[in-house]
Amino acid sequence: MDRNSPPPPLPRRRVTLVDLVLIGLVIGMIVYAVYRVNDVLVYHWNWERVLSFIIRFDEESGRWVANLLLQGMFTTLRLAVWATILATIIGVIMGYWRRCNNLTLRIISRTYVELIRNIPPIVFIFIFYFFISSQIFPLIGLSSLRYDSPYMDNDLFRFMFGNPRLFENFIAGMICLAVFEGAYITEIVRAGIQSIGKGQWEAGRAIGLSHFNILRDIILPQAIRKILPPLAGQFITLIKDSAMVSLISIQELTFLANEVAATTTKVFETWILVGAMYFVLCYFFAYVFAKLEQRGARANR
């Protein structure tokens, strides 16, 4: 076959009886379970109380704006954003030490991946926010900080970090995530590393590059191919993730479901709501990550 050809085609999937009863057995189950809700809980369906917390109309402006629910979607994205990057950063300086010639970086790196995958996340969160963060935050001034300064009082800032009054607390729960989420990153660029054979830094040698300049120029454009795909599931893994910080008062999605749930009184369509807004991210950066991988695996051809 020609290399500039395109793939074969793949084969189509046909429907089969073991397929069909699955189908049937998860249609069961949900109509089962909207029986019960209905007959013996005795309770009356208001979606539409419930759908009025995802947009609203602006008198004052005139046009329609995010409610709650949605608010709250956009600060777990930046949740998931910010944390991604800044574990991506602590993930690949980790990693690179668990593969590094000196005892001292690889203790500490190996100590944080395994004092961290150990711990409860709950836990962690807990540690950190109340213990950490109320100890360091004031020292650096991010306690001291002028929410109505030009600098945070403006769109760029709300876009990006959200209400500017509740910054401390959205670097908290970002920071939480990303120490917490790096560990695993950590783990990924390092058999990201190790998956590049010893022949690789023995040809970098043989042509008197420096150490540094064969991790840049030699070892990491490899590395890099296999890491991002499953650097991009740990992306979504954080999506769903962010709802832990809704503990510590982060007011992302979960946290604002919880008061939409409290004052409509409306538990199950709450929360289906918000599964579905859930599934719906998670589905959509699934799907354009698949869509870059398979237009990587072309290009790479």
Second form
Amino acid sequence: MDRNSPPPPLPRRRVTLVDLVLIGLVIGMIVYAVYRVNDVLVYHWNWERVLSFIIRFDEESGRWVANLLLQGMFTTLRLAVWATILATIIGVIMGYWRRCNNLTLRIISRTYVELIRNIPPIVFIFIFYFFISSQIFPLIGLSSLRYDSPYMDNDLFRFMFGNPRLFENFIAGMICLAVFEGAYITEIVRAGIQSIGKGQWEAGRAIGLSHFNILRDIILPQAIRKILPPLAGQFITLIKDSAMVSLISIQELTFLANEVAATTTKVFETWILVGAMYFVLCYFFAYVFAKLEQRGARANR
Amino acid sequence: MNDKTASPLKVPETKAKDKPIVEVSGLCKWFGDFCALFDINFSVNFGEKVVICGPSGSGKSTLIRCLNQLEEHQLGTIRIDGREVKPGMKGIEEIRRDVGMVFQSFNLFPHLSILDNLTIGPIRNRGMSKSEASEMAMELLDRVHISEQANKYPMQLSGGQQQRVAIARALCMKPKIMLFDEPTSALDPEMISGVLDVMVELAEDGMTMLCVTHEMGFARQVGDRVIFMDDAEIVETADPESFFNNPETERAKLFLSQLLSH
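What's the form predicted together with the partner chain like, now that we've got the form predicted alone?
Okay, now the whole complex, with that chain kicking things off.
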């Protein structure tokens, strides 16, 4: 026995009787559910009909193109990305205002956060949508944009914002989501700034840095590292929350799924498929963010 | 001109040695209803080294934190180099640049390298170029015996090394006075002497220093005066030898006996 010899193994956790019973129960429930659907419900499954709404073969161009559901997923993704960017900007400003010395700014940000946190999201989205689409858009000239102008009718624009004809619609949904999620990001930012100890402010003050310099050079760089993981989580939440804007006719995944379900009458297949699409999307991002976080944590050592 | 003058720690020779740099009169400070400082009067001359000691909660830290307005006082006046320091005043940054401060918990900026910890002050406040500031920072790091760590991050250094970096960071602003808030209290015993050595060198170079510390050896070696505080007041002021050997007040005797008993 010497200290350089390989360590003896620790006892392993084994599969116990309890695990077997539980696994058996779960399998039993699944079998029963499948039996119910097949024998009692009498439902004619037709996956191919619905799957063709993800991608279809375009006879004219002779290649596979994205169909409604995949297009919807891209719109959902675009919505989530742009709304997260805008919501982060709102959140950083409001989060800073939550903590700053000016009373008016504190009241504004507090009111914003409390209003949004205490109204059901769907109610908020209805109020907000009818307000912006009817009041703000004509005001800033968004409703009189020329969709066929070369600025909008190009590949880059389509990649970033989707169909130019639906641009106004897209922006409405995006702002709705951003203002809504911004309130949650405000709280994330506030918590991030608060998590930086008093000592950092004091050290900055002691060497004569201005309030702005302390915030920019000392506090925010540290706060951002703490904010990024919950912000990534909020992005995934936003992907799921974006389903709500289907109610104001934004043509994202849930809205188009509704149409597919209505035209094909294959309700089960459609929604199971759409659920799977959301799951893949969210799980993918959760996985990527977790990996990035691990790498970031290692780099900070 | 001897070579001591060229050292970066060397304080510019002041014309009037007896001119006060810190003048405090009638200073009172409350935290809520709790009176932390009551009717504090003292002054510190250029080049003087003053040690503040006293039991915990006696207001020592609060006192030196009022000097650069990390704490705001309610009553009394504070002057630093002739300029009055008031709560909420404009231009407090200017005064803070003349007053270096070293904290018990170092408070280095963890996201910046050691070198950047030092240069951020001169670059942002004095508009110094990055290379100029780095050059000065390296000289100072050399003086606190830590220049080989310049590109590391604070977390990679021991407590004693971090505290020496913190001293160098404060010196980077070329302060007229240095405030030390229990600089060795958070350190492992074997780290203390390295920090004290740097402080002694700084004192020998003529820096004006105001130290809250219980290091009696340090107080005896460099202190011109000891201020003993208890219960928010200055109880006794004396030179170190007579304070540690023959304290006048009962409270100082009690404090010293507790300090020595372990």
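What you see is a predicted model; the values in this text were computed from it and never measured. Numbering follows the first chain given and starts at 1. Here, rigid core means the biggest group of C-alpha atoms that superpose within 1.5 Å across both forms.
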>> Once the core is superposed between these two forms, does N169 show a C-alpha displacement of at least 2 Å?
In response: no
>> If I superpose the two forms on their rigid core, does the C-alpha of A286 end up displaced by 2 Å or more between these two forms?
In response: no
> After fitting the rigid core, is the C-alpha of I132 off by 2 Å or more between these two forms?
Replying inline: yes
